[in-house]
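The form predicted alone is given below as one chain in structure tokens.
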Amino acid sequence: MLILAPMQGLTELLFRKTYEHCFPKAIDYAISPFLSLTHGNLADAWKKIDDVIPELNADSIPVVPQILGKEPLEFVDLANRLYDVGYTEINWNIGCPMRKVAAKHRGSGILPYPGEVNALLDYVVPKMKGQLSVKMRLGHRSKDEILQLIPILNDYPIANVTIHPRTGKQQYSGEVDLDAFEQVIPQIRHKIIYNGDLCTLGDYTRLVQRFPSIKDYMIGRGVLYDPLLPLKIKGVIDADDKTQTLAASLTFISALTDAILSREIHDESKMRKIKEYWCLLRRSLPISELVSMKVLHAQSLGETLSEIHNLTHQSERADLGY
């Protein structure tokens, strides 16, 4: 199975629908980025519902919301007003790897108080009236906290657990610690997702072949630099493609932007948007970071939007040997 992995900004509703779209069923489903219960104000979480909202939902990749916060009365309110509205499964992040967030231990920032995640755990999942399941790393300050937490883990009936196998204070710099995620493998009883640093198909024949037990794997930024990895991992289509890989970006690119250009905000917001996602999806395209930038200098949306189709109409020829 293959999960859309939870990135603030980015894979958010306008991302999912379009992706869907593009790709039905490429993906199988999202963890939608966190919902924050901000110092326990949990009206500030309720009103970036819409993220989620079921209805808005309908013709997008299945989601599962996830929770960022440590207030366990918040928490059981937020996950069972979520339940209410559809949602049998709610994730909670403690990987998010944000200085600020990790200050206030959230996120990965709890990793280091065993007791604190216990606490929560103890109150939440009795109350909850659906599945709780985590996203987590190896730790935040070193990758052997995980195994202070693997017992607490064990003692509760959590759904799945997904690993990044790197350090908070890593952020997503240096390698991913395969061996440490090796190693927590056998210990944990849950059903158990791989995170991290999967990019390319070889990444994923990597893992696999390495890890035979993990059937579950999450997708990040891989789907924005090749939106056909998830297609190709399948074995959907040819891996060996180019012209096909292009083209499916290329649409995609066309519908993303399109997607953006609909909403109703300024154009200088709609600008920062488009500038946010080609730096990624520009990785899919035969051409260099030096001639990509020309977007990201661009200083109106006009502008932005005639680099990109200047680009675009650039690799589309670049890949007919013109």
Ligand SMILES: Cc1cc2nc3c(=O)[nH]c(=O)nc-3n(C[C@H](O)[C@H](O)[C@H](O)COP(=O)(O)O)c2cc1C
Contents of the next structure:
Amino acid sequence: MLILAPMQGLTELLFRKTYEHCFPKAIDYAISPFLSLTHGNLADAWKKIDDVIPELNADSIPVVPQILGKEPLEFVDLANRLYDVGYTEINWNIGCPMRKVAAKHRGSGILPYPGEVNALLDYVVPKMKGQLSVKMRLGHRSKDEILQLIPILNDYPIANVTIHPRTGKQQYSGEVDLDAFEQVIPQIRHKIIYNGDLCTLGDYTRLVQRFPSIKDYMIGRGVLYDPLLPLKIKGVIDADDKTQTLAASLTFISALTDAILSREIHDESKMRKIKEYWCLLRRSLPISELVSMKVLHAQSLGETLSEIHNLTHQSERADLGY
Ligand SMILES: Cc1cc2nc3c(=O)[nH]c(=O)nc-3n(C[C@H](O)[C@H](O)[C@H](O)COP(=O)(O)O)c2cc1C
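Alright, leaving the form predicted alone aside, put up the form predicted together with this ligand.
Now the complete complex, all chains and molecules, led by this one.
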């Protein structure tokens, strides 16, 4: 299975829907960016509930809602409301490394406290109508923290455990620790999903060779750097066919741009959003970073669109030697 990683601000419904429309079934399912219980009530979670409303998600990548927080009552309340509208799995985010989040023992900040993880699971799991899955890191401060958490996780009927083999302190820098990941695989009795720095077909091949027991991979930034990566992994598209891959990338960039333009938001916000995606997606085009910066330097929405048009048009002339 290939799973789209949750990325706040990037992999919300607009992206998932556009992706599914361009590349049906290339991604098996997605985890939603987190719904937060930050203030100990459902108010924050509710602000983002549109992202997982089933009717709006009907023609999108199937999604599993994710919750960030450790308030047991509210967790159960939200999880069961989501179950009632059709979500049989809820993902618990215990990997978010943001300092403000972690400082309150949320996200990866809870990983050094096995007692707190146990308390949440103990309360929540028996009361949830659906199943719980977990997305975590090796630890917050140290990669060894996971070793104390595994026996706890093993005690509960958890649907699956996604592991991003970094610590919270690392955020997204430094190498993923594949040795540490390899060490924990035999200790976990649940299905394990690998996540982290899978950005090319070569990365995927190396991971599959090294970890033959791992059948499920979650990809985040890799899909934004190369939207065709899931299709290449599944062999639906020939990675070496440059004309086909370029055409497919351009189709996606154009569809995503159109989807953003059709939103009822300010031109300024549209421009910011388009630039944000462009920053990532431009890597899939045969143009240099320097040239692609023209889009980022554009001053208005019109100028941004015109630069994108120019650069994508230039990309189509595949014989250009940038
Ligand atoms: C901008 C951004 C937002 C993210 N938001 C979330 C989130 O809402 N929930 C979560 O569990 N992880 C979140 N993550 C972490 C990703 O899901 C993933 O674990 C991380 O990017 C590593 O995978 P990758 O190397 O395939 O990108 C976020 C990462 C980024 C870069």
